[in-house]
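Here's a solo chain for you in structure tokens, the form predicted on its own.
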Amino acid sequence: MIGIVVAVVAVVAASTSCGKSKNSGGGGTPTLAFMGALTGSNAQLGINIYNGAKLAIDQHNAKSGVTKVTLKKYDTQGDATQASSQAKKVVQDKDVAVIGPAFSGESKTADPILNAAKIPFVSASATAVALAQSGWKYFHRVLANDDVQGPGDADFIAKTLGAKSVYVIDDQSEYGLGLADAVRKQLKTDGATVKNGSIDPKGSDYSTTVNAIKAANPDVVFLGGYYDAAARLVKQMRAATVKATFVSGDGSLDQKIADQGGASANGALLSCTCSSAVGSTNPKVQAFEKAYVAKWGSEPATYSAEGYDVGNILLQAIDNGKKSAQDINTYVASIDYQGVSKPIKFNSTGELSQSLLFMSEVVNDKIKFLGPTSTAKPVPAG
């Protein structure tokens, strides 16, 4: 299997050396690619990123005297197999850079193809630790990985919430399992009692898991997974009178957890190394929020600000005369950028040089941003 993958990547890489297209610095309109889920059960997270990036590009193209840039969509449906196919299309189309891939599982299959083709890819959302450990020279991401989020979640659960017993569940995905394992490891260091479980993210009946949770009677239930399954799980937990505090990570941080989970989702605590652009006092962030609402008719959501920042970083590279994929990658690697989401500067592996973890809560059926985990306090019930 490894030999087959290497052979495929080699063929794809070789195909990029045979001339240049109008997209790769040949004098035409530079084309950026968005790669992520635009359809499927967890598509809203990808849509949030695309909306932020599209806003950045539309604002850029409205200026006079700039190189006009186009943005192409590559819908992965959040599926690893689809992602590898879409990555090959990006290579064939000779787009100069990729905003994405969005999810960690799809990144695992798409990133080797993009890296072999020497196309820079900057993710606004993929957090699996291993992505930055593969030696990829064209990889960057604008948020911290699960080695920040997982231990941070565990410390918040054990220290801020004061939990002594925690039931940790994963959805068996690349992202969910990695995050859950990081939480499990740190909780044990923090002295909490940990019990473990797994769910099928496409399943509808979680009664076996819910019954096990009820029998364990934990203080907190943590899920490493996405909002679609999280909404079903928390709804079934509350129906079974499980009162444990529900905590999850950035994959669950979307208004749809409240929409789909109903009143059962109230009180859910959701972490992210992404920050909220809603309610900021920073004029730059306020301007972004206003423009986003004007364009899309809704407030920025999870990863919207990160998508906007990635788009603007790539546009800044192009405005500075970097039209080829390799020149854009060199520029991105050395950037020191004050984004609307956070300061963005990369280390040699494509990770942020400074990382923070933030917490939000579902309050009265809406996501409420609580701030950094170091100071975040849950809203009292009632």
The other form holds:
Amino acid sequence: MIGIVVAVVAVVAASTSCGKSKNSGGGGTPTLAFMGALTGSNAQLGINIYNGAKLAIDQHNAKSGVTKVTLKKYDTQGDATQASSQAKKVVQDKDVAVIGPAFSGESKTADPILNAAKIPFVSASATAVALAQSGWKYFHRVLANDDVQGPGDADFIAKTLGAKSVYVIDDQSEYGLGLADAVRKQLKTDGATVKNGSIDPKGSDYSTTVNAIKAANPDVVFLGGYYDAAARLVKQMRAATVKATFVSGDGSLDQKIADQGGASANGALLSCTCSSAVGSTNPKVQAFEKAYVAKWGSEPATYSAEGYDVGNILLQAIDNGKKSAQDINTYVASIDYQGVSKPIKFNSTGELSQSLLFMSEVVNDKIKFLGPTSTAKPVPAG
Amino acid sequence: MHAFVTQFWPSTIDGLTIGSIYGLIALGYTLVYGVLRLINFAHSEVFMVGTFASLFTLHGLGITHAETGFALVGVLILMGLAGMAGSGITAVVLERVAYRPLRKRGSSRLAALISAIGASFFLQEVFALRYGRDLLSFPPLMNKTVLFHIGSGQVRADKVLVVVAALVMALALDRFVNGSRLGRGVRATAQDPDTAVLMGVNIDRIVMITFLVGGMMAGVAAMLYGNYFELTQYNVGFLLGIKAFTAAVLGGIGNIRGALLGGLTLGLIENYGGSVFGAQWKDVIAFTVLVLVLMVRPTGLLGEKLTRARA
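Now show me the form predicted together with the partner chain, since the one above was the form predicted on its own.
Whole complex next, starting from this chain.
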């Protein structure tokens, strides 16, 4: 009997000491955390980022003579409540840095926890403006915020598309409302007539909104929201013979808007502060595209290139001997990195110092990258 | 109020359309409640299975573009039959696995309620794991032709189909319950199960038929929903289920005609309310009206007719 007790105690002691040595920064493998939606209705965006980051880490670990790095998944399901509990787990697990959190809503609950624990977090996709205004020293993002996307979209709608009247809809989410409000403000400055609406992203019947659009007869309908609501909305809009051009932001930029929206999604214009790695002439980007296709069997999609860049930035920090969370953060803050998505250099708030907005269009059921909004030319429908 | 006036006809048409779908699903809640005094919370998943069955029928038939004439009618009928089979079988299996064992042991209704919620999660997750959590698109089956206008409202072929099919199904169900031998068994069981047994009614069989018929109504709703919205998802039943349950309570739970009336009323209130206050207030308005109606008429618009004899 006593023997058993002693054995159990020994095992427990061994396992705890083992756990300790694993996380003590020194000689063990540093662990990077991925935080974002891997399941749930908008999971594809999270999966794209994860696939990009995972590719960076696998390529790194395949080299000889480098510190091997582990990537651990924390699935937030895109949900703010889940995200805060996953952030607590990241802190408990003593991971050295976080790739993510992916969405703006979940960032709002998870970021304060990570910042208080002094763990650097670099988002590949969260674009809410407020995130950079909280004075978080451990926050960075590798794409421009909604203050760039919203006005950029508005200028594109008013100038390039020449729209006089615009119906701007939000999905009442942290991200969707922020983006839609920024678009509304700039459209008014540009002299367009703006009508407003809101939809429930979980609802399936958007008839009230569609009827209001039909009555307003706008040139352009803009949605601040994600691709599943966008797919429902365009389907119901086109069924009700609304002819207006459909424009939306990065939350809707995924092949799924074309798959789910069917023929109705064709002609939809989707903006993003993220770049596309598909069809580039830059050899570095082409190499990334090739490696991505070889590993995942599909083209890099929205945020994949950004996920890859975030992974590589953190790996570069580790390769330069920065093993603790604090050192990695200091290193990332002063980095000047030529990423596959764009040049990456941060200012003091964790934002990129140079911001760009890009446009894509659904053409024949596929997403086509049109380039920066300043030069993008939409393909005529039909 | 200006929007209410300008959008009165479009709101009315869309309200009746979605209301018909609510009504058809509500029939399942109402029938089961009438007979067993149980809220079958897994009924929303019975509907969900129906939408998948309809979708797979279209895939199986290789439909990729809109059909017309007899081909369209044939495909719609097949789709409806598949939906009814999918939902009906799910409902019957659910009763056998999740409710009957509890009923036989004489457990409380609360236990059956928990069992229902469990079955609901189980079905959702099975479909999520098998078919993914993303929206699945239906191929366009029907040209959404505008038949005619009422005011500024477009009367579209697919909307007319929803309303007409719902009315026909509800009428058929009403005839079945009030006119057939089996229907008499259903009513007898609803009024007094003990006496019904003494009169030679096979309760298990009646309960099974109740679930089957309720499921088949949800299956028709599923086919209509698929043709109308052309999208489905593993959790498609969740919000619709709540709305349909609300419709059943609004009309008087346990009352067949009430379920349809409740569905149509709810659909109209939602759309009128949404046009005045904005689409984001739809649900708030609908549930506020529900509370107000229940304060004045606790048994709903038409009262608990099917079970009136039972206190």
